[in-house]
Amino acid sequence: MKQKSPRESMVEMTELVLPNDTNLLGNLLGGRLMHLVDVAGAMAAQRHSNRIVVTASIDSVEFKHPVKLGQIVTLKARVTWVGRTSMEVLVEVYSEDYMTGEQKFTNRAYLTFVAVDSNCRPTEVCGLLLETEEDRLEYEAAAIRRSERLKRREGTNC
């Protein structure tokens, strides 16, 4: 199975943020911007795997910044790494007011997806080829992140 790049998996991602999407401050809501996460980190390891994928886990969202009514989010997703079935995919969220042109980070999510067959059931994907330094580190931090996870998840079982 051909290797892909980080690079490769690459998506961007723009919306408007309209009344609909704003909580009585004026801010983009958090689980309309958990949407948007899920939809671009999805797309991302589609893209990886050519496969339909399944979100397993989010590990962190950080807000650091609210995204305000009538700004532009931009979201840009990478698979950070690769398992035999499984990615996590770096998605971070930038606002922009383009009257001023200003542009902010705003959030950063680490998410896992799982690829699945037509039936569903977890098919392997493609490995990932670190061209980077930036790459090697930050799939050395998922790896991390991974064996975090896994030490969560078995301490959940009775």
Ligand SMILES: CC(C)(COP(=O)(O)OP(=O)(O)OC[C@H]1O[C@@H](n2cnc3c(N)ncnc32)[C@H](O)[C@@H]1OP(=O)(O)O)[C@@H](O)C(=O)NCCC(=O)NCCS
The other form holds:
Amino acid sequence: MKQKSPRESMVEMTELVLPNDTNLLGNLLGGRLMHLVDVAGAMAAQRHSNRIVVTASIDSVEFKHPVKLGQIVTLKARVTWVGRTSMEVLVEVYSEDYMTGEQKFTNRAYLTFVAVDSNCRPTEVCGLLLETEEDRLEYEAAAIRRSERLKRREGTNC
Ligand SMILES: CC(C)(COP(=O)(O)OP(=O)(O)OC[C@H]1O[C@@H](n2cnc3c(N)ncnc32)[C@H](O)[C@@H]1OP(=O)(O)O)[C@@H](O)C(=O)NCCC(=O)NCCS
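Given the form predicted on its own, state the structure of the form predicted together with this ligand.
Every component of the complex follows; first up is the chain already shown.
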């Protein structure tokens, strides 16, 4: 099967934070941000696999800085690791105050997506072509994260 590089399926998604997206302090709601992270990640996984994908897991997420009402939020997603049917995607989030031009890195999340066929059964995806040193470092770290994830999964299986 053909291999694809992380660059080929990279996604950049930009949104304006509107009143309906915020809490009483005017900060972007955590749940709304997670929705955007999930959508950006899914698009990168779908581009990589050319398949429908489902979210299998989301690793822990830290909210480093609030994203405020009226700011621009940018999500950058790229595939970091590929198994037989699953893909790990890194999503990085940045906020931007368009009045001052100040940009802040606010979040990073790793998600695992599984490509599925029309019967929702996991289906094979193409391999990952590692082009850069950064691709290689991410891939090695992802393999460790995956084994931790699968241990947790075994622990929660009933
Ligand atoms: C994700 C799902 C398709 C996996 O199906 P399954 O029958 O458990 O399939 P398998 O055990 O064969 O696993 C398939 C792949 O998913 C990976 N996987 C499954 N659960 C995982 C988890 N919690 N975290 C990371 N990877 C996981 C497996 O390691 C395997 O990867 P590989 O093929 O690259 O080796 C199934 O659990 C599912 O449909 N879950 C619901 C998804 C959903 O509704 N998400 C929210 C809306 S999109």
